[in-house]
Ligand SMILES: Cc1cc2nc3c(=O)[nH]c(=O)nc-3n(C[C@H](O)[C@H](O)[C@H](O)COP(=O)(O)OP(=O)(O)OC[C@H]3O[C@@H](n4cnc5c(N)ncnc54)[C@H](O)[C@@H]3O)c2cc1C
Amino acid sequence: MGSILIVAEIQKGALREATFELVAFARKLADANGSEVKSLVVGSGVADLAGTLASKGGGEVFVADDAALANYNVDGYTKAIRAAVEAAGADLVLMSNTPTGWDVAPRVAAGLDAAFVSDCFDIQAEGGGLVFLRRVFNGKLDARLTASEGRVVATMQPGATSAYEGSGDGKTSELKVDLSGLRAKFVETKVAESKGVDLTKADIIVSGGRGVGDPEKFPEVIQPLAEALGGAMGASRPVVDAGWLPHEYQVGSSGQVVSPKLYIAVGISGAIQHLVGMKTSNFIVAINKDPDAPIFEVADVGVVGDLFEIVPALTSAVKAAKGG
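Quick one: this chain alone, in the form predicted on its own?
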């Protein structure tokens, strides 16, 4: 196998944590099949960031540094990634499954006539080839995908693995990219006005999932516990998709990423998209009738039982303890 190319992502002037998660995936595969790990940093004035990545497992880091790349530009990024693929001789290109990855990865794959696999939570080296794992049917099943031949471009779910914590003696190399004829033009970045619930500031969150049964149960069961604890109410994506609660209540990779002191997951099975959004909570309590629910893998305390018995009892106990 040739090399593995990691496409780094920069957010607010720093390398995103997801970039070092890509390093962890790449290093695992490199140990298994002997491939080289190389990386790409795209932007303007990003030499220091490239050096950081080289020293933290990124291998040889190609630097596409140009004023035209100071802000995300899909045409410019596509050209830079394709140039880095050729320079690295890469057979596998790894990007984060973020809005940037959603936009640019399929274009890169199409331009390289490569296979494309999105939203993976793991890659395994098996029998001289690679197996890409992704969840399907709203997390109910795991799909195992292989490419018959040629290059593969894959996007990896942020939070699916821990960030690489090792070091490396990589180097940085300037990458020349022809940026003439760019059709896309950066105009501005607009930050959506926050509304409703800002779960990122809550110390305690009680989230309900599809196991709650119907929308009326949220104000009857979930919200009273949240209020008794002095916290906020959250929800999983299926709840929001069903229209039971507005999007601002959603915890997960496509909602709000939270790290409260206490997170109580009620009737939530624990699809990777939800785990990504809450697994860094200081203390996690999971209440679910299914003892095999994935949420128990990250929970500090797991309660298997009927949430309609457990949660009201817990709410009463909290109120009694507070003298209410």
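Fair warning: this is a prediction, and the values are worked out from it, not measured in the lab. Positions refer to the first chain, counted from 1. Whichever C-alpha set is largest while still superposing within 1.5 Å between the two forms counts as the rigid core. First, how it differs from the form predicted in complex with the named molecule.
Core-aligned CA deviation for His247 between the two forms: 2 Å or greater. The Cα shift for Ser259 between the two forms, taken after rigid core superposition, is 2 angstroms or larger. Once both forms are overlaid on the rigid core, the distance between the two CA positions of Leu15 between the two forms is under 2 angstroms.
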The other form holds:
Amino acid sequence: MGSILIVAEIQKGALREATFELVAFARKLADANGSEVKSLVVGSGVADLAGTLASKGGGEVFVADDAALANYNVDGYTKAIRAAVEAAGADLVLMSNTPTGWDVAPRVAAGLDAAFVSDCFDIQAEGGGLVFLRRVFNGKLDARLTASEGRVVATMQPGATSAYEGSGDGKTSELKVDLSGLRAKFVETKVAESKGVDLTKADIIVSGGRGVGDPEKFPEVIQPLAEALGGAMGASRPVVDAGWLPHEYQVGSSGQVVSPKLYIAVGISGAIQHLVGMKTSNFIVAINKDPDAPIFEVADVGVVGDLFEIVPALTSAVKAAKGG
Ligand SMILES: Cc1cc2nc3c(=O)[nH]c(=O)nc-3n(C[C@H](O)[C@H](O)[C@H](O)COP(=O)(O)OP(=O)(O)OC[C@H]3O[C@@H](n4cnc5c(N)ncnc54)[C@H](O)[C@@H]3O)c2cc1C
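Having seen the form predicted on its own, can you show the form predicted in complex with the named molecule?
Once more the chain from above appears, this time first in line as the rest of the complex follows.
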């Protein structure tokens, strides 16, 4: 096996959490099949970020540092990634399944004549090869894909695994990239208005579903428990469809895929489209008055009862335990 190349992503001047999730996937595979982990950081003035990645498991980190790469540019990124693939001798290229990944990963794969698999939630080393897992038919089935030969470019769902927390002593290497003749030109970045909720970064999420019944009960019942635990509030799709909370709160196949340390599902039945967004959480607590609700099948702890009795009592108990 050759090497695995991680393509880092930078957001607001820092490496995205999803990059360290790629490190976790790459390290898992490297432990299984002996391949080497290498990374690429693209941007302008990004040497420090490359050093950070090298010290946190990214292995040898190639740095494509150029003023022309200060803002995302699909031509420039494609050239940089292809150059890094050659320099690293990479058989597998991992990118995050983010808007940048959607845009650049297929171009990189096409240019390298490599296989491409998108939106994976896991990769497993099996029988000397790799198996890529992705959900299909709205999460009802897991597809297992293998490449018969050659290089593979894969994008991984943010939040599908925990970020790598180990350290490393990788070095950084300057990568020369021919950036002449870029056809794409950066014009401006427009950031969508956001209430600042990024559930993929929360360690604890308390999500409310249709069982909460009333938009006013979210700030009264769900939010206080999330706050007492130092976590974030999430929701199922009917809550968002009804306009009770904005879309960024939605967990599930058409919302965010999360993997927090603790996920508390309140008044959520556990439809497959919700489960695909949270079932890899480390510890799941479900509160539902229906003992047959499917959410209990994925829960580590299930509480059968009325959420309006249980959640306020739980919130008080958390506050008392924290001395508040
Ligand atoms: C293409 C597609 C994409 C979708 N994407 C998503 C997605 O991203 N995320 C998502 O969540 N859904 C998604 N859905 C919708 C999904 O199929 C379900 O309809 C949805 O998840 C149900 O939400 P819910 O559990 O909040 O509501 P319900 O299924 O109505 O469940 C409400 C639950 O609350 C319980 N309850 C009621 N009152 C109380 C009480 N007082 N105390 C305790 N429990 C109570 C009930 O017993 C019930 O189990 C999608 C569907 C489609 C077709």
